[in-house]
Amino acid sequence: MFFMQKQIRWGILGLGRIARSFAEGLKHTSNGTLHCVGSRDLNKAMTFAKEWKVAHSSGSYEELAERQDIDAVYVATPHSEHARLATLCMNHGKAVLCEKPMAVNALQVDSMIRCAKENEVLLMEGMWTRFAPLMVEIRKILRSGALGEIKTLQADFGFRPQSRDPNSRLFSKTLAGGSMLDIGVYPISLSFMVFGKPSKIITDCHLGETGVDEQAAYVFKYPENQMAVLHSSLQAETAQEAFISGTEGTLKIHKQCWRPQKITVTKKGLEPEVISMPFEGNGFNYEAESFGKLFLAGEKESPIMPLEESLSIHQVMDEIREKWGMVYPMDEE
């Protein structure tokens, strides 16, 4: 029974960089332990398990999904595989925390949501930024009206990767590469948190040699004439900051805005107030802890990262790619 269980036995599918971040985050939770890791390469899984002192390892995704001693799975593969693997796990009764973006397109997300409901399991997009203590504080500030009516948001995320391998997850069309799905989703998700779904989208991008967006700009307009000006890039490092402006003040999320630990709030007629909330852990612990609480309470959806919002975000990203004329192979499946 949910109310009798104290600890969640986690599995991780896909053992790259992001899986290591999640494994580290789990060390700083009160309700989760890493019980099994899975890869298509058994040697890789065994090496990862040994390094992180994990009891079990699986040489296939299917084997991990079928295990009876796993409660929840963190899907950490390239996002081209998110929908398939999340569905695999949910069909075996597992709760799923799926690394952002939740999938490649809205059709996949909608299918994942229906699968979660059919199997009566918890599903959540792993937008870990939403769960940081300082982001919780930001939402309180916005709800309080301290900044007046919120009118604009500016946010960016750009970096230049050391490797520009055309077959890597960042640049391969087969792996649904590009700046928007990998990092642009952070400012886009932030705009949803602040304003909701836009009523009008203006956008353009630069498509690289592999046919994916290497940098892009997005302007969102909202029914009350608010605007969000957003940018993502795999060609250069950007400020990685965010600015929220209202009629009575401003809020700056300092670098790096996607892992928020410091803000400056400036209200009319008052000195700027700096608020710092360093992570306890690496930041991934907050979403894992929140997910764990939901699971142990028998909940099937997160109020902080609702499924309908994840779907809306992907609908907007689909519309953006349609404006660019950029199609992934899985869009046509």
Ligand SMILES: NC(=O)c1ccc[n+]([C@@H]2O[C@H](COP(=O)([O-])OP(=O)(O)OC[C@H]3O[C@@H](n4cnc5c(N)ncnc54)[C@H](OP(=O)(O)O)[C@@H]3O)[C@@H](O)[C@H]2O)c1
Contents of the next structure:
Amino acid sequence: MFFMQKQIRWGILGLGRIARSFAEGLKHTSNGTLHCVGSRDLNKAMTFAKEWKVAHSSGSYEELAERQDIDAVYVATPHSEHARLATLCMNHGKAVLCEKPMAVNALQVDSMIRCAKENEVLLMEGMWTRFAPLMVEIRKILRSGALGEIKTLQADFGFRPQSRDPNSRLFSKTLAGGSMLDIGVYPISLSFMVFGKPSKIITDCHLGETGVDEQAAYVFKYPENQMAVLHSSLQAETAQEAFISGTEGTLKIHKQCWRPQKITVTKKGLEPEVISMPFEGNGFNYEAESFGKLFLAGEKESPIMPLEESLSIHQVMDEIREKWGMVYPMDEE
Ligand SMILES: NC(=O)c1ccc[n+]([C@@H]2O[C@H](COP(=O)([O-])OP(=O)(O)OC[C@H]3O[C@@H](n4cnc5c(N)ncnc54)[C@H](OP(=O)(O)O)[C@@H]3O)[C@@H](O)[C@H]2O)c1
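The structure above corresponds to the form predicted on its own; please provide the structure of the form predicted together with this ligand.
Okay, now the whole complex, with that chain kicking things off.
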């Protein structure tokens, strides 16, 4: 009998902070259930499973990847582990939603894409911002030409973490810490959504005691002379806003632009228009729902977060780090 699958059975790999957000997000999807959680520590997995009412838990990532009763894995570990663990899961036939940034460098992303193609599985970078309903609306506004020709983008993401533990994933070089990979990737990804790949990059950063960028500034220039001015910081809270300017108007994404729920659109000669689209759920539901639809339709890639674009973003971040002279251990593997 022909059976049409309607639900995707998820596994989460790595049970830290964001795993909890994703577990919460899944509760607000129509097509996903959390079936198993995997940790390096079985007790931790069992405790998480009990708290979130998940049927199964695994005490190793390998065990989770090998399970036959899981369709897709959400990789929620530090960036340093993304490529290795996504590859492990894909080699066991699992679709993978990999947290942002997709990996540490473009070489890793390239090998992940090849692995997805070889195994014929769906792979996507978890740039959840792109799936927010308001971001769908923003893309419509930009495409409509209502703001004229888009000329500039300003965007930033900075905050001061409570813990400045040098061994934590934000500051440790072995865990690929630093502001660009962790939060700079949001404004950088937004700049790709608005303008595509830059033709020229001007950048500088401040390297902290652990050797990772604690603050960075990026100026991108494009073939038709558009400009993006971007900033990331782990030293202080910034505006966390984005401002897109065209020849006929402007669009401001209010704080926090990386989880967009309110914009102000001002067209030349007209009153500003405020558009609010509060999340239904915690926001992670939108990327999970979209991923689920793709999976159930047999797709291997997302048109909203294409693999070539993830690769291109990482090539740009590699170029930026090269300008800074900042190398991660994974660059030398
Ligand atoms: N989309 C977003 O808004 C958002 C927000 C925050 C973070 N993130 C991304 O999500 C990923 C995880 O961030 P997080 O804040 O959840 O980190 P976290 O709280 O430190 O948790 C990461 C988990 O990864 C596992 N892990 C595997 N290898 C590890 C290692 N060598 N060192 C430490 N932990 C290791 C651990 O799980 P087990 O002990 O269970 O194995 C750990 O609990 C990062 O790539 C980050 O960029 C996304």
